[in-house]
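Only one chain is given next, in structure tokens, and it is the form predicted alone.
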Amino acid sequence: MMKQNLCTLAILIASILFVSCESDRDGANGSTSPGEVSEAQIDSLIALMTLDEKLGLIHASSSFTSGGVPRLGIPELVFSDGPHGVRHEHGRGWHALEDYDDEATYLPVGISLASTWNRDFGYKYGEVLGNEAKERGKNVLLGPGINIIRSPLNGRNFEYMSEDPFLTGSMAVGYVKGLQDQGVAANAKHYAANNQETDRHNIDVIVSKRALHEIYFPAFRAVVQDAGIWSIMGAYNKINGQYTTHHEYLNNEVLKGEWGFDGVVISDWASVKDTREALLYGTDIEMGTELLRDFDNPVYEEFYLANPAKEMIESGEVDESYVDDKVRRVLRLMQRTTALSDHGPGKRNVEEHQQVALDVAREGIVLLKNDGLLPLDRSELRTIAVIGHNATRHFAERGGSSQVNALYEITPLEGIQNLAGDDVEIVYAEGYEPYYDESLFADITGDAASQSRENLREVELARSANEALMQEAIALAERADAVIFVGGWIKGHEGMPWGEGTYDAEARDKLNLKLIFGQEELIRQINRVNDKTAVVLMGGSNVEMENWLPDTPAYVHAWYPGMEGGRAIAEILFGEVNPSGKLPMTFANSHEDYPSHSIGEFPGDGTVEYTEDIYVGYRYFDTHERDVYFPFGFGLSYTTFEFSDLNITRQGDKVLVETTVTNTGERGGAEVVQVYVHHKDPSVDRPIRELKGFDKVHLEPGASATVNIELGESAFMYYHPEELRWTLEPGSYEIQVGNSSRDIKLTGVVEW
């Protein structure tokens, strides 16, 4: 009899864990049918756990895994950091193993994929992820970052995409096709309003109801409706006071409830506070919370979902039908990834994966001025003056939890000098140096952690020039014949002991838009000396313009760009690439400028006010008149474009909107066709634009393309503040299509 049943159990489990995951799958699209999971399959393999073989399975049994169940055949699953490439090998433990083969391609950062504005990137961005992550046997990637960037100092928007819902949740939806059509999990981070750092695992985000729906929702809800999202991250933060990871409106009523996901919620490390709130409120795998406790000693049946989870269940206060839904979900995950499917071996480091990288931060890379310098015409030069420590510097390993093993990473001084060929000398001077002054740092003592704000506001980064360095810059500068200067900001907390104000990093915000190191005056001094001289800066964000832009040429944006990165930023500067990308995120002077520091709050003080509410970026900007030095969408080309024969229909309940683009210039290049839409005239406030449609077109010189674009209901609906749902208000429509947010060359109106 024993023999009988243990041969039942076993048929039973083959049958539930070897179900195909590719019946239903929707090939290039990605997305996946619930059909394809037998639920009742599940039911009865749940039917067979023990109650701590179910707590087992949600929450973490190393560093980046959670438990399995060895007696059911049940493996852990193997979760690995890598918005942008997939993070160095950590094995059970907290440190990164050494002599351990974890190189990988090093992607351009997500700011750098938005701004391509070209949907097909989102998609073969993902696919590369997917294909590293399975070739190293991981069964979810913690990506895409798709935070809305609130402020300009939050230290992680370089890995997240856009001021601007639409845009983000678009390239988000492709991201997310590309991985999980690898049988790998994607795993949209931070879940909700996770807007800053600074305070990250106690700050209390006070916001509507409408800015969440309208605002900081949409590209989550765009990832689980249009590309079947397998998870989603808890973010560390609360939102009116209560934490993200387990928040019963967030997850319980809006993810779980309102947009169907059937997927896990999975928390950041060490965002779970509670035990109860996790157990009823949506958290399904508890991860990394031994970080609150002893770091090298985790002791995981302590965890809030391991022993104290069991003493609620077992006492009556909470049932444990809650905790089955969590295993069905995390069964559910299973199947669907490489955890208990067969998805092929997946391959890494290979060439098509290295052109992704390429193609991304070509078109990634924003041209933001030219007043005729770019592109440089080496037939004219004999020397070029490279300056900037940004020239020589890594950025794949730097950052946080992004932080990648790069395979290699060709930086912008190597690129210039492949490209410049042996008839041009290129000359280099760093020009500046990382550094901070020890002496502000002498009355500082214990964890820099527990240091407030505003002391570390008293030990601010020292910001002035080395001389001598800016000395041997200058020097260079002035007998070149042109001038290339690469700086901006750095990623990374490597050698000081805070990066306060200094860094694009995780767990850090900057304090200001300060151009670090002394960097500001060099340039001034470099523009005095030479009058062709190209700024190319790096970084998640801009910086303080007034006081170098006006005497500048050149400037160009390049963001991080990835492994490719310095060949992909000399093939712009010397023409061989037409660049084309658009800004996805609206530049300023200085952060006083943006509605999170002018009318909310930032970084608050315990809560955080967004009192700005739905008025994020352009929507501020452009309603208020406000002075920008670069609007959202913007980017310039090294050829012209013309805008005409705009034509809009409504069909039912779409609206399609029909324009010509012709490429008015003497060289192939793209354009950004951008469509906004504005009520003229709500019954509550709404902004002037909100983009709800964009293509991307690539022309030769005098070729045209009709551009076709789709607007579906929800392109003109608002989320009532008082009714508390998405409302469609009857009236007229403005039509809005430009290249960007300011430079509207068509408009029409529709009726509703």
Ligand code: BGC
The other form holds:
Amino acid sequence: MMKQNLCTLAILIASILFVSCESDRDGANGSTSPGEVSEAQIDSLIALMTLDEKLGLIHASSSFTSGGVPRLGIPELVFSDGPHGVRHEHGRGWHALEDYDDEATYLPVGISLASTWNRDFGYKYGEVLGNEAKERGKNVLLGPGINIIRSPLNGRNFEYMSEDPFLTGSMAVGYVKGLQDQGVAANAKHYAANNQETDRHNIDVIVSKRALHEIYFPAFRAVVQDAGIWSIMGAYNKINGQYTTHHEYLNNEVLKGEWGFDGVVISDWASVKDTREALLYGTDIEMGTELLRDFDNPVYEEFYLANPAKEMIESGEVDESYVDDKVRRVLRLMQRTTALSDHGPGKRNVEEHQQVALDVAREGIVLLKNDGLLPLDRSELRTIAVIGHNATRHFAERGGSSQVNALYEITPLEGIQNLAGDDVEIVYAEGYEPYYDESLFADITGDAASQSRENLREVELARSANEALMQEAIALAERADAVIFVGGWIKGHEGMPWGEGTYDAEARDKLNLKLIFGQEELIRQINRVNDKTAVVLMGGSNVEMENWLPDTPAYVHAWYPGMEGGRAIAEILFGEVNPSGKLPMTFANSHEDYPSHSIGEFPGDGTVEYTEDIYVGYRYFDTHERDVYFPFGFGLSYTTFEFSDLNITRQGDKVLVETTVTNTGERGGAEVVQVYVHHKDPSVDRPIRELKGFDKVHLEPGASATVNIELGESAFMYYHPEELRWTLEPGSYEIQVGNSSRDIKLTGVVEW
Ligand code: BGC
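Please show me the structure of the same protein in the form predicted in complex with ligand BGC, now that we have looked at it in the form predicted alone.
Now the complete complex, all chains and molecules, led by this one.
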């Protein structure tokens, strides 16, 4: 009888919840809007739930859902990867469904987005993802990826954004707002210091609190405080001895305490390792696979936050209020998103989404070297040889969880063919191919092989050019008026045996930055027979350059530029678009030059010491005056810009930086004004410069614009290593204004 009454009450309360949403939809209830949270309704619902029902809400119920409470009308939450496109459909299982209508817009990857330095694109990018996720019935989109690029070898750098926390945070804030405005929760990942894939499930990152707060946390803090993000993903790694997904300091003290995060901490897939810690230290939903003994008959009750948690609560070891807090957060997220609120229909594969993919690709591609070859003048060329495997390769698939079933993907060769015009003949040769000498491993199979990193290194050495393809390409290059070489890294390892270290992908790091599959030799040979060779490289990082760059007249870095990437590359090569991308990471010659390798450790062994501390990327290269090929923030244009009239004014706790930029060349183009801050006489070690503001301006030839950038107090602070708090040290601060970290054009001083 009692049970029956409860049920009636439950249905009543659930219906209140829904009626409120329904009336929002009709606009009849002026007091709430879609996605508005009612804490009172949440409390009433929690009061009606059994412990089992509560626990059902905080762990997986299939590969990409967490449980609901059917009795109370609470649905499952539906998740999807990923950061640059809504992933293939998996249904409830662990494999992509075949012949499923899940084609989606494939945007340029995260590092391309960051290379635009255009905040408007952050929002538009998120808006595309939000609409497509909503149309596919998703409530949480697992992006953006905002880990700091600590080493160029990290296999997932392409999913992330930058070596700089301010640039990462600035782009991610727009992304999160654009996504969540559609009623789909963003999920910033992976919190925190998840900077390598090697040993990713166990590696213990040894890092100072100062480095956490100055380098590895700020982008997460920005999406919490400046974008109001609704969920965060805990990482696989440990930090200073404790798994990040249930980390007392990271989750309880910093994220939910200091930053006031009221959303949901979702585990990475199988990153929960301990029930008690997960209950106490801030994990709100446990997702993943590791505990499934039989993928075809999954028993989700065995998850850490299922039966083991129930036992702990029932025995009194952990108070039920910890579960209530998690449930409250989950219900809050449901009310905010399409799970329990109507945000209107989504849309997918529409032209405006493809336009965003194109716009981001155009501004995210970076021109790094140009001895005058580019843009190519089509009226003067009869034959162009396009050479390289990547000119015809598709990149949306493969690479791990970020893969997308792209509606289409324009390859560089197609883009060039489409734009070359009738009077230019385009000839193509593959030049090299992904190549593995499997015979070296004929007698090593299964686990023994995958454990044998040393053997894999041998494969690195064995990898070489395909002589026949190379000769064919050289012959073509010799008779062409110009050559466009398209190469670099490839994305993904699926179906490629023994490929460790040769590609960008989840769960793998690269072994070094050497150009793979004999491309270095190929570029050298092509340069020898044709001095009009433009090199276009793909990839989530740089490559070693000393053996080919000096003789190469033009170099364009295209990252993985999305479904419209081939078109954008061609437009830049032919001058229909003036490049304006800027590097979000320093391009040094070898991975060994990076502080994570030369001072700290990478990938470590069990533990990895971040001895370089806050000196990541240009903070290290610039402070210690190390040679690099292309500095942070660098990128060329087909026009020229002049910076003038720097004015710096202090207004209370704000500093206004004003400068004029003039396009002094013959073409319209865009320039990024970068503002770096430097304390002139700090009492603690501080970098020579730190990015604290930027703005991108588009200018017609001869036009000028005044750029105003506001710096708040926080732009001048450092995290005190002993007192463990943000500190504003009085003194003189130099404001450095330039268009890369190594090209500071104007400086001024402000006193605090
Ligand atoms: C990855 C996450 C991803 C999740 C779900 C994990 O292995 O690290 O980034 O969102 O899988 O596919």
